[in-house]
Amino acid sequence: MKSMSMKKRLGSTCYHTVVFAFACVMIYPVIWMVMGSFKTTNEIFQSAQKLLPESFRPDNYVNGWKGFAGFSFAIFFKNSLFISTVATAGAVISSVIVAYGFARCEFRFKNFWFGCMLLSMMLPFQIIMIPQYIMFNKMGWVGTYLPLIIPQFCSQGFFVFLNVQFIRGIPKDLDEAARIDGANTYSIFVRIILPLIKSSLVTSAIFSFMWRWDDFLAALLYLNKPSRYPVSLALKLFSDPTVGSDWGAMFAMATLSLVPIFIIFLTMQKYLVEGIASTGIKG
């Protein structure tokens, strides 16, 4: 008995190293990252190998949150917020009901559907971004967050295919047993499929939350007015290859930046864990 109990510490004590020791490797660059956001910008091309900042000055807080030109990263952060939480928002929950759709119903042109979608994920957005700008400029969106948003509202491939496969992994059973209960189509969604799919609805807002969060081309094209800028685009600001970037107070905004991220990462993670799995659901 105490020879099995020592043996699965020895086993847990292993699994421990070995996972911590590999993450240490996946977060050195990103220690390096905020490190880097105490340096100047001649210590971050200078001094390679040192992880440590000769002093912790936070200097490159206080001028990068400074901003441009009167406009400080308070709003930059203010507006990144309000994009990416409609717009994801918008893009989880029409991306379910579509999946929903293409994974339990069977209809006419399905397949040309489906393909359709696929193709809208392969095609380079730099392509596309001229007739999309003409169009939305038609149609006085530009200038607007518009363009950013709606078409989150109308499903996005990714997440469709996503919570397709994911819908496509449950048992049809437990739908024809809810139809005998006198379920439609309709409450099965709802009441089935929607909680069994928790995982992958929770994985998805967390890609398009950062996605939209980092998103600056759309941003660049769509909005003028330095008032409305996001955060991704801001920080594009620092840089200028003619005469120089401040990369000091490039890294200290984009290690804030990463703390909205973050913080989502780290409340939601937890209820990826909740799959069937745990919460049991029996044959």
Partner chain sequence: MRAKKKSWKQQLNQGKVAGYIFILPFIIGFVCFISFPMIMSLAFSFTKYDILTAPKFAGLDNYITMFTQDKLFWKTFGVTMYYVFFSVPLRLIMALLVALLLVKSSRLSGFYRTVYYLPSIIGSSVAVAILWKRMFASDGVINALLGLVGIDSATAWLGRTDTAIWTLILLAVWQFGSSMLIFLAGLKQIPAYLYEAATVDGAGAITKFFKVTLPMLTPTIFFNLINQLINGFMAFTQSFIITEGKPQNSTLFYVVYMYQNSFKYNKLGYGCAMAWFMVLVVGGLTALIFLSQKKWVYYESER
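May I ask for the structure of the form predicted alone now, the form predicted in complex with the partner chain having been displayed?
The next block holds one chain only.
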């Protein structure tokens, strides 16, 4: 028994040591960026191997927050928050409705349409980028937030699949009992299904918000006015090869851009882990 206990402890120690080493490797670039936000541009490149700055320069945050051409970074943060919040609400609501249809309703070619939904998850954005741009341009949406928000209201394949797995794990006996009590399909969805898949909904919201907050390519394609730029696109304005790039201010604003994601992950971590872990065992 002692030998088995020692082996268990040794295995656990090795496992946690390896995981900790990988965690350090993964988090080091973030720490380097945070430390770089207190350095001058010359110090960033001349002493790239040094993690700590020679002298902390908080004025990088002041200069970065001023923004460009009269637009402070408060405007860019507000734009990102608006896009991410509205798009996330649309993605979560539309996806759970579609998922309920696949999981509980019967209709013709159900498996076929479910397969098409799964195929949509495998299409990279670069494939539909050009035809989508042409379509939105003809609709007069280029230069507005509509191309960034409206498609999210048409459901997202990953979130549909995630919610389907959760709904299928809920016994249908609950639906039948509710129908006996006089509930219709919509009442069952709102009063029974939604409260029981809270972890799935929160997981979908977290992923959607993170993806929309970090989205650079779509904003680059459809937005052409600096006053409408989100943070992801505004950060690029610090880089100007013709005049000079303020890397310290860029790192400072990039560090601030991580704060909302960090807060969401920190406060919702329980639901995120529960949502991902439970997906594979339900259905």
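The term rigid core refers to the maximal set of C-alpha atoms that superpose within 1.5 Å between the two forms. Positions refer to the first chain, counted from 1. A quick note: this is a predicted structure, and the numbers were derived from the prediction, not measured.
Comparing the forms between these two forms on their rigid core, the Cα displacement of Ile31 reaches 2 Å or more.
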